[in-house]
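First, one chain by itself in structure tokens, the form predicted alone.
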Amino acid sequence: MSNTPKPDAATLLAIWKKATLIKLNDERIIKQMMAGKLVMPYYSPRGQEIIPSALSMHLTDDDYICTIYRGIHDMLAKGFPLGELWAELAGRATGTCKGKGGPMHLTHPAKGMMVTTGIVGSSMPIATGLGWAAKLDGKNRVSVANFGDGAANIGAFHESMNMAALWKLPVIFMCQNNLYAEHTSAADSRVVDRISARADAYGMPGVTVDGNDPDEVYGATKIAIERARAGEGPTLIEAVTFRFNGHLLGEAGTYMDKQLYAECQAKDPMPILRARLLTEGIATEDDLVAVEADINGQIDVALAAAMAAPFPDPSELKRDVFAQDLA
């Protein structure tokens, strides 16, 4: 990866800011759930903050992303408004889906955040369809499919990559490989060492990067997105990372290899990147503390507004379900 583009100082700081928003927001969600103030299924992205933060540096509001139930970090990195996010998490009418979607179905099409899906792997065919639409419209936009390593073993993965390659669609297949598919380790679910090797079968580039390294993720996604915008087709990127919480908040992750868990925690990308900003003179401690305080303040405001907002009217039960309201 030595020949790939690297972020400059300003971009590296911007990546850290996005990743810090994801981390602090995740901590606040968990705190609210533990206090009984939020009741919902929640899939923490802790440990995976760098991937969408670096990727989003190359995306515009016109570009599409699709993600999965563990995808709140993808949404925040692309600019999901905190107020509407927290209202949706709290099930309030002011949420982006009027409080009816919750964390597993976040959408914000105004900024290209098309769907969060609870169906494993379904982000890929949707993103492929959006890529096809972009090509038909002649618009210079890309479509990103975020998914996990488990989803790389289902049919939709292969079908989507085949179609995207065949029609040279501007799709980025971003596999966030956190080494566990729910409770199943990678070693127990596939033979190939690298998921990216599967790209060869479809005649598209495939690359594996350290998902905790902002330089590697930034460089690989820049090349892939520029290639897609130039009409050269899709790329499969495997960003190897680790999740620090269980599959679902509330389960302890006892199935995880203890030595691997300890090794990955020692490589937590957040303190490493923060220390790098200080060491390289990109920011001072006061600068970083001020950013963290500002983000926490934004979360305070969004949380307070969400809790003060009304719940959806009962009439919403049948709305947005059928083409027409039923009597």
The other form holds:
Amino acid sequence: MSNTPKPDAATLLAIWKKATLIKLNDERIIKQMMAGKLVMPYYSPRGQEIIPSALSMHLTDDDYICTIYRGIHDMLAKGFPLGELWAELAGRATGTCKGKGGPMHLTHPAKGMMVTTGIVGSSMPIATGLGWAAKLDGKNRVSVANFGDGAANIGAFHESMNMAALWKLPVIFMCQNNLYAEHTSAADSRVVDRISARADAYGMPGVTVDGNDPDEVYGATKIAIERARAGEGPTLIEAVTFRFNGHLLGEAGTYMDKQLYAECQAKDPMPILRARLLTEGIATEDDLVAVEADINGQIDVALAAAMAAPFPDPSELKRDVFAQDLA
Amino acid sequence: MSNTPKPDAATLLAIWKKATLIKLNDERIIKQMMAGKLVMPYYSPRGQEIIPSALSMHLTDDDYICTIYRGIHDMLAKGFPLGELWAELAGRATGTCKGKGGPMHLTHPAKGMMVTTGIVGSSMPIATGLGWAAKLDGKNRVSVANFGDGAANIGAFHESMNMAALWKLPVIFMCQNNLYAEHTSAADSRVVDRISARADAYGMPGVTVDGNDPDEVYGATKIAIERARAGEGPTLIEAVTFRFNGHLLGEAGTYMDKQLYAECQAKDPMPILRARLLTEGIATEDDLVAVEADINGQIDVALAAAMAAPFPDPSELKRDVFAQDLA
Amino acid sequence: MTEPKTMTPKTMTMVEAINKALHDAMEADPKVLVLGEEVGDKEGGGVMGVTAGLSTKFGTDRVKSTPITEQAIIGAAIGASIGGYRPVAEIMLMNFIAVPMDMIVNHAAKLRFMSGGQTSVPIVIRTMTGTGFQTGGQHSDYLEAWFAHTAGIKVVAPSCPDDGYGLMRSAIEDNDPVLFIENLPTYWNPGPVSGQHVPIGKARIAREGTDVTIVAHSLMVHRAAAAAEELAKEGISVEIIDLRTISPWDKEGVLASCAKTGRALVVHEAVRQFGIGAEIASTIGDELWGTMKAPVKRLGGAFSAVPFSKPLEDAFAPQPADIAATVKLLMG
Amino acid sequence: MTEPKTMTPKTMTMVEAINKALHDAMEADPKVLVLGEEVGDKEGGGVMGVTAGLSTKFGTDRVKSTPITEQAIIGAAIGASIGGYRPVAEIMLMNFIAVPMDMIVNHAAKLRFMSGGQTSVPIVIRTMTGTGFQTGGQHSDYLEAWFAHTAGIKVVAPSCPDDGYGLMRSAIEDNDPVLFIENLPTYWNPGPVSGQHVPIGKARIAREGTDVTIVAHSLMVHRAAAAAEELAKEGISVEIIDLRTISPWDKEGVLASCAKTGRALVVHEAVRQFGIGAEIASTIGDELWGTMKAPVKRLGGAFSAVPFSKPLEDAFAPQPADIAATVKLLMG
Ligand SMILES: Cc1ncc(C[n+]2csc(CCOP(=O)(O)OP(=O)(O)O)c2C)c(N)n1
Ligand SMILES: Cc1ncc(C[n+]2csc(CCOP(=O)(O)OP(=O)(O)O)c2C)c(N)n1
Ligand SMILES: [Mg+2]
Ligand SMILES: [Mg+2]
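Having displayed the form predicted alone, please output the structure of the form predicted in complex with another copy of the chain.
Then the entire complex follows, led off by the chain already shown.
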């Protein structure tokens, strides 16, 4: 991957900022949940911050993304407004989905965040359709389908990849391989080592990158997105990473290989990138602390506003079922 | 494919006999339908005779097969009794399925013919399950999933191939690639040329053979079945062939490439194999004519018996819904 | 319920009427797309010709033949609709709708609600079904009940070409997903087509009468009509309500007719048990409590898969004679 | 309906009861298999522990954790069952059942009939669901109506550990496919378990009463019981029929109770429209025509996806207060 495009210093800093927002936001969610102040099923993306942060360097608000229950990092990287996020997590009427969707269905089309799904594999066919719309529009938009390693074994993966390749749609299939699907390891899910190798079956380029390395993710996504914008069709990217807080917050995690966990911890991208920014002189400790403080401040505001906001009225059950309200 | 096992003279003759039964049976069905004496949706396998005929040389009644609406050739090659076949096609109470299943659901477990499905792709997950049963039984049985080229684009293909490879099940995925899926050509269905290449995605061997060549089909299926019986897992075989009577009997066929059709006609396996038997001195013209006459005689008997048999009583709607009859 | 049509109609088959509606809709709105297996002219314009001519006229960008890939077909339609288009997706036969069920029920029907109204899924899913051609257990089912039970998707099923045209135009312009069910055996029956839109959610009085109300849709409207003809000879006056829309169904229209006749029979081809007739019958029983002259009856398909053999297939779904017999039972 | 149990019962949660049933069934019959996502002990013995201990005890050949591959899971179960086994397949949550819908409805439910009885599919499909944990639109639905409308598959839904144990044993021994619906929010409620088989198709009188019959299943039995307690204070005597089996449902048992009380309310958590309550209500209305004292009422989930926000989620499904209010309405 040595001759793939690399992020410059400013971009690297921008990636870190997004990643830090994701990480601090995750910590705050967990804190609130532990304190019993927030109740929801939470699939923490802690550890996967770099993938969407680097990817989103190449996206505009016009580009589409679809993601999964674990996709808060994808959303934040694409610019999801914090206030509407927290209000949604708290089930308030001021949430982006008026509290109807919750963490598993975060949606914000104003910034291209079209669908969050709780059904494994289902982000892919829909993102493929958005790619079709993008192609018809002729505005060089791309559509990103985020999904996990486990999703690579379900039928919807196969059908979407085949259709997107056949129709040369501007779709980036972004497989965030965090080594586990719920409690199931890769070895118990498939024989082949690399998910990216499955791209061959569709005549599509496929590439595996270190999902914790901003250079690799930045480079691979740049190539894929340029390819898509140029009308050359979809790419499958497998970004290898890890999720530190298990599948669902609160689980025991006994299924996880302890040695593997330790190895992954040593590769936690957040301290590594932070250290790198300092080492490479891209920022000073003060700079970084200031960014962190600023982000925490933004979260404070969003959280406070969310908690103060009203819950939706029961009559909301009759709204948004159809375009026209139910009687 | 030069060092793969080849059929000896007796086996070649046996393959031709099965193939001839399939061909003559097909001709008779069409004759009856044209005369208005048989009414049903008919998906003729004319042109695909060699595939199951050669494959079944390696199967016993204990081995399982699942097939599709176009699978009468698969059934006959495995030994489906003609009388129960014709009675079923004629919708009679004496049919193998008592007239309830019809041509799309031919079943005859006594000889290992477990499921015929009308839903594209669905033979594969079920054959995979039969492979699981076979493995648990520990009797070296194999399970064959027959399906078409079009089915290779549906999700069930992906899921079954992955599971069978992961669990090392004794399954033969037999893709009968007849170049069309209904009215859709390969080029409009997928980017990759060879369906067998998709086996790589599952860590499974995949091979493409000329489905009209008894040597190639015999050899590839022998290897795959031996592999399966030895506990080494599944194989994907793509047997390239053609179906001469279109998708559904009676269709116009205007979608078909005329030149391709002519090329395929020149490769019709039935006259070629017949000529070969004579050239190689495996049989005399008299031998072959005698076989043909015998088969036609058998069909006469089956047909006459079917037409004389009673239709099922309407009370049959209450039977076989559950193990216990409905009230 | 809607007023009778007044324009001079043309005679068309159902196939022609739906084909014309698709042509007119694609002409009227460049955002309308068509996709599905064999829908393009290269593949014959649909196995039954319902989409004939569209790809030639509107191009293969807007009219896309697909591989056999029902999950991706509906997924593509959902995605394109969220992206601003109005795709009409074909699922060749209704039994195959089980394959993309997740896409339809968990996604198409729910995205508007789950997003708090930020996204909408204005797609039409066309599908065909019906007993009568001996296509057996996996090619004949009516499955409208599954979708009527699903909030967020509308279900329509025309019985005549005029409604075929008019409901298709309305379905495409509707801002929500619509499942559009076509009956195969009556595809080539001719009928007048006025070219008017037919509102979703409004039933049609297919025959006026005073003694008994029969509520039906799709093929069963014709079987009910045949029964009504016979019953008329015996002096029994049957009113037939063609639901046209199954969800949201025209409760007011149905109740008004039942209030008038005091007797009701609901007929559908789908399996009777837990079919849509149950909702309609229990609603009539509840809302018109104390005013009906007889219990509300239901007829539907047998509790079995659809059989292949002709005599069994004929016995599976309600026939005019079954309908007439049940009406007589209601007349006491 | 069945007689009350007489053995000395142990106290167990629903999770423990079903787990024990699986253990006992696997012990009793070497042909019983278990498969699904995370069902093995390596993966935690099921996300809720329902299959805990099985793979350790019976080995990973008989108890197989699968990839995320619902079509292959059900396909594998069907194939293995035709091959002579009795697989218990888990679909982790009921909404995900939309993914293998084709396998269940077009195959598992139909193969016996379409083969004229030559093959059978003795599988159990376990699944879990229910509102209450704010899991939102794609993780909470009750979809029993789809399967009740499908000939060839049975549907059961226990409300208490005793029935959880007994129905699971019967389901596994049944020679037809059985969909087994577990309620998540009451998984850990303890109750007595007698260790007896519970026959499929027989309802249970969960509470005896004389004024009104409430027909319910799963969680709604508990909500009905809470309502009945309140109503008792006002002198209204409620009889609660716990259906336990939804298809084939215990018509005789339900009708006997309704004939006694003369008033009926059917309650389920699934969306009310076209839900299973409609079949039951319209059957009561028809069969007990002229003898009921009030119209048969139905309560069910709202006509929407299940919402995330707590107050909305609470308003979605019938609460004891809604049930009590409807009973009072029936009492006039
Ligand atoms: C169709 C379907 N099956 C099962 C589930 C339950 N489930 C939720 S997340 C998950 C694991 C998914 O793993 P992966 O795709 O690797 O994504 P990750 O959670 O690791 O990000 C499973 C099995 C589901 N949501 N949808
Ligand atoms: C899930 C599903 N979708 C669509 C169909 C309609 N259909 C029946 S056969 C067929 C073509 C199948 O082609 P292929 O797999 O190549 O098999 P062939 O008929 O050529 O033998 C289609 C689309 C179906 N039966 N099932
Ligand atoms: Mg994962
Ligand atoms: Mg083909």
